[in-house]
Amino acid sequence: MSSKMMQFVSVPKAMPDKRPAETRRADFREIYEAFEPDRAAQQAARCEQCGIPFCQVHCPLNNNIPDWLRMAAEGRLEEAYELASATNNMPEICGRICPQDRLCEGNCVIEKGFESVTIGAVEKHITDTAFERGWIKPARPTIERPESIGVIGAGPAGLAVADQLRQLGYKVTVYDRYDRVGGLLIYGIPGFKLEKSVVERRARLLADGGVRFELNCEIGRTVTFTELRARHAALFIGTGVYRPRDLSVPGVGLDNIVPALDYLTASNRKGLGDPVPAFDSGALNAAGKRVVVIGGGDTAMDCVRTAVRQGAVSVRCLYRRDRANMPGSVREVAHAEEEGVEFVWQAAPEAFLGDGDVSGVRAVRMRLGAPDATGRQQPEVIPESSFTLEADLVIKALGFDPDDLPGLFDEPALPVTRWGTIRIDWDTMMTSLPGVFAGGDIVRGASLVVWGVRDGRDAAAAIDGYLQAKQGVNTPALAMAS
């Protein structure tokens, strides 16, 4: 196998084989097949090995992308995995769901006439191969430390901090209110983007390495925050943000107008084999319905593509800006269009119609006006431009805000910002409560999985440094993701 790089001039960009839209509309399997090894190596060899790797610069984890691409091109996949996992606790997940078109691939320096390297697909190939060949082993720390760490939340940030600290020998217990490990990776993201077996495999690896999970555990009810602080030498809060943003328009209280996460959770639970009465009754099931999804982010894309697979009669996505200003992944929009989703650009709801159940969305056309302080153009209503979309099910995918954690945890001293996110010192990842750290969406607001992993890694280094300092031990902390 050739180790020659810079093949972008002669080798066109290619993804793994994608299942036809008509086939994938009928199930929740991931839409891309596995990369053939020779094709993956060929695509990795397209890397330019540039002097300033903007792919790495624009990755929140600063992954050593050019180096592991070269190793993949040379068939050195075990080494490639070791390098990829040195900065990322779940590369098989990030390779599947990161918006590479906005991060690493979108900043590839290869001239766009040749197109960027397929970084995410190669990352997924490297890690899936490592799992298949048994190269990935549970953590086996060289020493066992006496301190225990409590982690609240089994999502990306919580799993990353747990993994890092367990590798250092700390006793780690992860508490989560759900009955499975993974948070939104399990209940929010549909299987066609991330099959649940991939998340379960990573969770088993952590458990086999000694991480304890206490599930169905709600802080403030099952156990108090005060008890956890007494039980552990340090705490990490990575609960995420789950409270849906709402609309203030007439008719918003009609039946069959539902929050996105309720809808996605019902679908994912059904796929996992759980009893879901709200799905079986049709309340959270798009089968045979005219569906309108409101929003333009990745959650909206998850909803429209889920509705297609459930057998909706029609699926429309209503977004107040244009395609160029849509926050969701460009690649996801393209997948949705292939599967039959209709996008209604530059339109926003002004009322919901119906008597009891929703029967339609009265919307108004928008135009992009002057930019705000951030430089983003603000949508403005076009007068007398109303129109109606028929709808039997409306899904609100407008983003998420944090819950009132000081109230839920019965800890009024827990510091929060004016947005309700937890306030931390970014240099230490610690709150004003000694030994209480936080990261991920509960600190940043709704963000990307890769940022949650980054925060978890940084927090693990900070927790280790904090505990070592308390003991007066001058030992270098675990290296941060950067």
Ligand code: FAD
Second form
Amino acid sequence: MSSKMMQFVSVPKAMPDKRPAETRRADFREIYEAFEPDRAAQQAARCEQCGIPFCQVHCPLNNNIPDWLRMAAEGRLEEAYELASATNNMPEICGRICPQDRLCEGNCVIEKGFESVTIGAVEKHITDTAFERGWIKPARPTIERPESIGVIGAGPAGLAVADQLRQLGYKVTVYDRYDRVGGLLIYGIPGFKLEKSVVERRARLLADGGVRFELNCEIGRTVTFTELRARHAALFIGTGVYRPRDLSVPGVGLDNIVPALDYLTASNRKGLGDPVPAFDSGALNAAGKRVVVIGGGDTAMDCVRTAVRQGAVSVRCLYRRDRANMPGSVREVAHAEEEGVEFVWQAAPEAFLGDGDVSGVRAVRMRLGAPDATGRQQPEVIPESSFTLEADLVIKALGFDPDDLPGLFDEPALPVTRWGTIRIDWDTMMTSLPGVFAGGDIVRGASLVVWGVRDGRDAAAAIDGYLQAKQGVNTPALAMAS
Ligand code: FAD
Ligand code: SF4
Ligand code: SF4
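Show the other one: the form predicted together with this ligand, since we just had the form predicted on its own.
Zooming out: every chain and molecule, the one shown earlier first.
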């Protein structure tokens, strides 16, 4: 093993420099600066090069983390990039926005006494460097195949399947109802976590490699599902989940109580330079307002931090469980607190107050009661504990459910689970409709970018196997990606 490695005893964990909260509150730029090359190498060299790397086991893509860390430590960044990109179609994006504290880094063995290796930041550094130095080239398949594949949805799952299949020489067309590529990467996740130029760079690379994008094309409306099946040898559905969960409390219909994704999409579109009347009119703009965000997941964290940047007078986050039991990333909560967000833990809305426009939220205090069947303690109301928060804008960030896809696609045979997600056979990634595959949030329910990429890779391998088998081609199908 290289003498450079195992530096964790003498070198403390260090992330790239974080911009001061006061500065970053004023813009939508990413909050971390780029790693300086020496520091990235030094941090990579903290890795212990475990025989059984738990970081890799807990990465949904099973990335070969110890090997690319060693190469990064030795300054062999081009080789590190080759390895990192062999298992991940967007390492620079996962390196930025994976909840590493719950995945690779949270399971790094040196985490216990010495704090984990900064895996995500090194992954980002390797791939950003590869882009800067021109090592990343569009797909140039060695053979062109006649079959064409249709991909519905240009989010991470759809982009991963498209990338993989194009590299194998298939003709790939990605359809999206939006006008830009990226799904939630472009219109959901704010720029302070993932700058839009990073997503656009990926999309351009795919287009340069021959992936066709048909945007502003909603399957089920612009083109029927049946027509699409007739156009392509196989289809992949990666349409995500977009139906916001709602509250049923008095006053929920008042003006200025808005769903999180409407709010975030307006902000992202504004940042991209689009005309956004609902932002300009103030309906989806927190400037000068007292904002209350309801929810404790990553979407809620993105809303509170967006509101701060838009110039809200105050931003509060109301969540019914405590800090230790919230679904959002601990790191994101810390960033939000630094930026001036106030968390009101163990509290839930009881009613919205106001006449026309919302003027306040009446909330009750909660405590954690007995665990349910899943073992998670259930919040229960503390009697006579009501209190009121003044608010001019309330953002509901309570999670998402799938839309009615069989209805939209006019395809009653499309199999769905009781949660409305698409049912697939996980061994083949195929639905019970021959040649129709699916993955990402529409199969898993609201999940993570990295799981979308994993599904896209697995589905691409399965589609390749399916088409080869159909043709009677006697070449082994690609092994499932991982
Ligand atoms: P999506 O990204 O939702 O893409 C689906 C695409 O399908 C969209 O472009 C949509 O327009 C298109 N589509 C839908 N229906 C049709 C149709 N009928 N015809 C044509 N196109 C259609 N994950 C993380 O890992 N880290 C984070 O920090 C993080 N932050 C998040 C913040 C927010 C606010 C949200 C909402 C989610 C966040 N996630 C995060 C989750 C992550 O974004 C999703 O898990 C991921 O984007 C799912 O990928 P997907 O490809 O399945 O779907
Ligand atoms: Fe960690 Fe995500 Fe990268 Fe895997 S893809 S190594 S989980 S940051
Ligand atoms: Fe290195 Fe930590 Fe992974 Fe071990 S678990 S190989 S120390 S990054």
